Each structure stands twice: as structure tokens, then as C-alpha cells.
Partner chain sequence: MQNKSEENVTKEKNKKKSFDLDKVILFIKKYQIVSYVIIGFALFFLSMMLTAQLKSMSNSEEIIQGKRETQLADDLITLQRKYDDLKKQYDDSREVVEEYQNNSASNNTLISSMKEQINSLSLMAGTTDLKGEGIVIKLNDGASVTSGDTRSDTLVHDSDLLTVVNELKAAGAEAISINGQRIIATSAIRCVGPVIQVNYQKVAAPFEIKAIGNAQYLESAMTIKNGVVDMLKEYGVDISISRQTDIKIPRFEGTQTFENATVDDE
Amino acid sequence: MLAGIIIICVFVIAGILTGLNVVIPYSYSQYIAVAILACLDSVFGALSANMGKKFKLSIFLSGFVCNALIAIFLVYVGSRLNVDIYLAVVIVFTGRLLNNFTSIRRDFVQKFDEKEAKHKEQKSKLVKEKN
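What is the structure of this single chain, taken in the form predicted in complex with its partner chain?
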């Protein structure tokens, strides 16, 4: 687990460093922004799935790639048809992102509460035994 986190951190730092040296032309920035949203969505989805021990690498990876590609494609089609489809893409992905975040938070709070309850029980047991 620790090794995995270290590996991921190394990759993220490498990504930031390479990102600092990459210049995105202004005309492509819209596509990249939508792709970022799609990727963030699948990352958050993976996190929330991990909370429920339902994480699957294949689903994460396919979602990561396909979501981004479809989002970019939709934005492209929208710009061709003179419809702001990217707004719909942004709304959907942001909504899903927030949903995922909510479920992550809930799981976290629930686990915390359970631990707290166990702790209290143990304490009360100890007190009873002492008495």
C-alpha cells in the first residue's frame, strides 16, 4: 500500500514537472479543460469505489481514457454544429464529481463514527469492569 502511494506520488510529481514545460495552444484549451474534468471525474469515482472496496483497475482505466475521449469528441462536434455542448459536458462531469465526493465523504464519516462508537463501548466496558 505504502509503495503504491509512493509510486503514485512520484508519477504525479513527474506529471506536474512535465506539465510546466508543455504549452497548450489557446484553441485547444477548451478540449483539454473538458478532458481534465472527465479524468478528474473518473479519479474521484475510483476513490469512492475504493471506499466501498469495489475498485477495479480495468473499469478505472477504461473510464479514464474513454470519458476524456468522448468529452473531447462531443466538444468538437459542438463547435462544428455551433452548439455549446461543452457546457453540457462540464455540467454532467462536475455533477458526477460532486456526487462521488459526497459518497467519499459519507463513507469516511460513517467509518469514523463506527470507530468512535467502538471506542466508547470499549471505554464503558472498561469502566464497568473497574467498578
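We call the rigid core whatever largest set of C-alpha positions still superposes within 1.5 Å between the two forms. Only a predicted model underlies this, so the values are computations on that prediction, with no experimental measurement involved. Positions refer to the first chain, counted from 1. First, how it differs from the form predicted on its own.
Once both forms are overlaid on the rigid core, the distance between the two CA positions of Phe112 between the two forms is under 2 angstroms. Once both forms are overlaid on the rigid core, the distance between the two CA positions of Thr18 between the two forms is 2 angstroms or more.
If the one shown is the form predicted in complex with its partner chain, what is the structure of the form predicted on its own?
FYI, this one's just the chain on its own, none of its partners or other molecules.
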């Protein structure tokens, strides 16, 4: 499981470094935008699954590649039909990304609250023992 998280981090860093050093023609901007959103959705989904102890590297990698390819294909079909399908793709992946982020945030807050409650319980036991 730790290896999966390390792989995700390596790919995210590689993607950021590549994106900072590559100039993308304007005609491909819609394709790249939806591919990035699809990949980010997969990364946040993987983080959410990891927090729920459900992470599987094969599911992450297949989702990462397939989501990006499907998103790019939809943008291509939309451009051939002269319909802005990429807007629907952006909305869907942004919604999924935000849902995954919300799940991650909720898990962090829940774990923090549990640790705080446990700490208070231990503190109250120490106070009772002193009395």
C-alpha cells in the first residue's frame, strides 16, 4: 500500500515538472485540460480509497489511464461534431474531484476528532487517578 502512494506521488511530481517545462499548442488545450482533470480525479480517488483502506494499485492505474483516454475521446468527438462536449467532461470530473476531496477532508477531520477524544479520555483518567 505504501508503494502505491509512493508511485502516485512520483507520477504527480513528474506530471507537474513536465507541465512546467512543456509548451502546449492552444489547439490541444481542451484535450490536456480534461486529461489533467481526469487524472487528478483518479489521484484524489486513490487517496480517498487509501484512507478507507480500499486502495488497489491496479484499479488506480487502469482508472488513471482509462479516464484520461475516455475524456480525451469525448473532447475529440465533440470537436468533430462542433459541440462543446468538453464542458460536460470538465463539470463531471470537477464534481468527482470535489467529492473525493470532501471524502478525504471528512476522514481527516474524523481521525483528528477521534484522537482528540482519546487524548481527553486519557487526561481525565490521569486526573481521576491523582485524586
